[in-house]
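The data below hold one chain only, encoded as structure tokens and taken in the form predicted alone.
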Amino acid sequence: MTTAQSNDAIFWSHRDNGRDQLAPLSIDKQTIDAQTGDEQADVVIVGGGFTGLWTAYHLKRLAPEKDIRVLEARRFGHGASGRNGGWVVGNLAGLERHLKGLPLAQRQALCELLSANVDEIGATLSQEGIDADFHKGGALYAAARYPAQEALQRGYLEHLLALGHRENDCLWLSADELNARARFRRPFGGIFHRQVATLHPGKLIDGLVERLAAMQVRLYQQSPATSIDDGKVTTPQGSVRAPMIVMATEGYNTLPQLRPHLVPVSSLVIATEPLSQSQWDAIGLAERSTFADASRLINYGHRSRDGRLIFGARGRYRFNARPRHQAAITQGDIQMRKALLQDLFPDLGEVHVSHGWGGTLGLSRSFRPHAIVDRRAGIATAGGYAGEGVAASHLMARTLAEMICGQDTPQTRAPWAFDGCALDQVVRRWEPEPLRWLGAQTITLSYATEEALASRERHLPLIGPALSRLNDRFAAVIE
């Protein structure tokens, strides 16, 4: 019988005496208090996930005389943070809407800047004596389930060519090169995209706060925003000013100024037990990369360190903007994951899951990642991430840093990147409710019946095409 662990634990596991063990994160322990009295900053940032804490870190590494405060609303890593897949990607969702129009130098050195992304990840966390499981193996985009994966696969190919992504860091594997790699059920061909890594989100968010504390950023949990306003963010027993707020919320957010424009998507996420050797031999993935196949129903894993499979899909919308606070998930949950885990490698056999978690991203109207400094309000924010945020929190944050320190970098040159402006000039607003229910309820059903068809193979000359040309549409609704 298949089990996991149904505390409020985030992550899969975490390091103590020098073993992975299964165990909540160590800050859990409360041993940052809660904000209290009226205070002073010059720096503010509300949300202690990976866009705060390293905004955090960028600006005191900038401006070390900066007094900066960190404010959390319930524990560090609480939220889309600490209920993720681990994914380091040298790409950014919706990253075609900020580079239209622009010439194929500009769009290449963006691409570049984004693959240098991940490199300096690493570096950072080597630099700074972070260990959190920093790995890199690229990632396998594969056509492994059935045919029509394959035309997909090479669609996304010359998708992330036309990007302006080198075609070096982007290669197209035959049948028997992405067997030699990993052993899907029915290996079509794919995509080895070399700029992507992983990591273990626990750890990063371990390693940031213990790093920070020694940098002096005053850390606060347990500190929510009840209301900011006019230079001062407010909580339930006291109160921060400063001339700049960071808004690093992202899909947890419960202020006003944020919550026309994201939403939040939960996405879920399993851990087997770690696999045996004989399983690792039957099934590859002896370089530990990531691994994801053709689906409009995305699907995202790969190995860790201490020997599992981590596994997420499959994300959905919750009536009214909610967000998901506990981080357990339903026995029905695990097991649809688990299945379709077997499905993309039979050789797997049997396995024991024993974590599973949930947790909720920030999708924008815009659907495309943002970093932006309101001089005049003196509010900035970072979000948008569409599920990528943890490379894309890193590069945003270090975006954010550079702006508010007034710098002049390939960073703060970039698309994304808007100085000066407020909120409601970059990120449209989403539709009232019951609209984006609706519209998340029929997206997600028209999409399961596309990949129903797909994957029994059947052809119906009108249906298939008309329901993939609508699927396109829906695709492409929130540009």
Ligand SMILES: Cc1cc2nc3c(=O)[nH]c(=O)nc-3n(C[C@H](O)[C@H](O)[C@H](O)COP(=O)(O)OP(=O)(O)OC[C@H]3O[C@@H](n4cnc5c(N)ncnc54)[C@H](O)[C@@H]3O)c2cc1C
Given for the second form:
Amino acid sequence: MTTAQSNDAIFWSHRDNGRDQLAPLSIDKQTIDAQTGDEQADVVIVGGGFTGLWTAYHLKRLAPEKDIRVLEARRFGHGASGRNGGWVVGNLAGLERHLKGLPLAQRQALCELLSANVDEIGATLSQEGIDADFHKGGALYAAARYPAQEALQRGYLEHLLALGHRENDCLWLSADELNARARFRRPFGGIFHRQVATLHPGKLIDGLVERLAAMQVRLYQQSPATSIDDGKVTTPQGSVRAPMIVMATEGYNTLPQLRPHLVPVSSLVIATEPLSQSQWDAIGLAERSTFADASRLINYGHRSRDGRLIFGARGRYRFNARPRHQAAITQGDIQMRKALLQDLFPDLGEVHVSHGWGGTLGLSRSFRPHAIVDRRAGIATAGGYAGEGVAASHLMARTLAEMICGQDTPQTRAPWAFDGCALDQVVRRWEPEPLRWLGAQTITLSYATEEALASRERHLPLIGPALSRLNDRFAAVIE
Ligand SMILES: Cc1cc2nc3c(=O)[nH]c(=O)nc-3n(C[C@H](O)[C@H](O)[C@H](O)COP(=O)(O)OP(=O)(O)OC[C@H]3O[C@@H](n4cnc5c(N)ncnc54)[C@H](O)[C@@H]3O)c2cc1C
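Having gone through the form predicted alone, I am curious about the other one (the form predicted in complex with the ligand); can you provide its structure?
First the chain shown before, then all remaining chains and molecules of the complex.
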């Protein structure tokens, strides 16, 4: 068995043409040197993940004359964008916090915007000739292992509809209907959400970098911003001055401006070898829908274009909010996820896990994503996607670009767009350590205990419901 290696040359370590290692970027080496000397630009973007690259893309589309530079501390896609689970979700984690108090018609229009964002990503990729395995097969949110999951999923469906998602997009599937789509161990029913797609993160990074180079965006790697001050970004060998600086570092943030507001939380993923046709016949997923099993301990999977199962589960917060730079994960981490996958799909039989990798996502203290342009400070930022950032980063990047260009659009009027605000006005600060770490440990333990009781179908008359109520409270705080 091989695992993802931890050097910087690796994005997402499974690819059609290379088992254990991604090929290096295919673009001209000239465009990815480190930044040197003192430069001037119209916009400088710090962070070379989806947020930074999509922001550059949308800015260049709106204002081709703008001189735009992207500074990436390591390699493009080093952060979560190069190593995620590939779900492209037509929703936002924490959306309810943005929609609270809005009339139904407005909520529905915003949900439409989120659905349209998924299709727009697909359309842009085909228009730009970026083959990133984009596939819209919807998502299955399943009650798949124990009876208590059915109520959780029915509650989630109510939540999606109350937010303003269309009934036609979020359907309840009976046990038989679910079983026709995917052969889970114990199908009790679930939700089919039409507005979800998948893509290959590494291929999207490659494609965006190549496209941006062709659009005359200046791209720099190995160029960490060591400070951002008074319209100037300093790097180890130079600086870039610009009237607008975009901080796009999300869960890999190293900037003092963002550290109090965003914390990194890790998540780990495995990929199997391509399955045989008889294995796919046994477990279903013919439409390549994504799947998640209702549990407080999040898991997420899908069938890749090259016939692998990609499956992520469970994460944790590390003391003092340290991002996870290393991609490799342990055999124990791999085995735990493999066992959960086989528990979900017992007909899978023996399966070989060829890859595993981990990374960190960004969680904002306000538990909702944001796109902020602080015109007075000349600073913009987007993030706080809480693990649902593949589609959200595209939407927030577009929103940032439109705000920077002074446009009035449905995106710039959306409740996650904050024009003329400072970060401190929009996103609260996290509690100091060790409170943050202790809080995270308590919630993780409490969730794990509830999951253990529910999955063993243990009905403890007092403890079970009390724990569930306690976790509902935690969820209300952190969802
Ligand atoms: C294991 C895992 C699975 C996930 N699965 C999914 C999924 O299936 N679907 C989904 O929607 N979301 C998923 N996510 C979340 C999603 O990947 C992220 O929300 C999204 O990629 C964030 O993009 P970003 O560009 O904002 O940040 P990142 O991709 O993290 O990029 C930030 C970049 O900033 C750079 N940087 C940091 N500091 C500096 C500095 N000082 N100077 C210059 N550069 C700097 C970093 O090196 C990094 O490359 C997952 C995340 C993880 C970790």
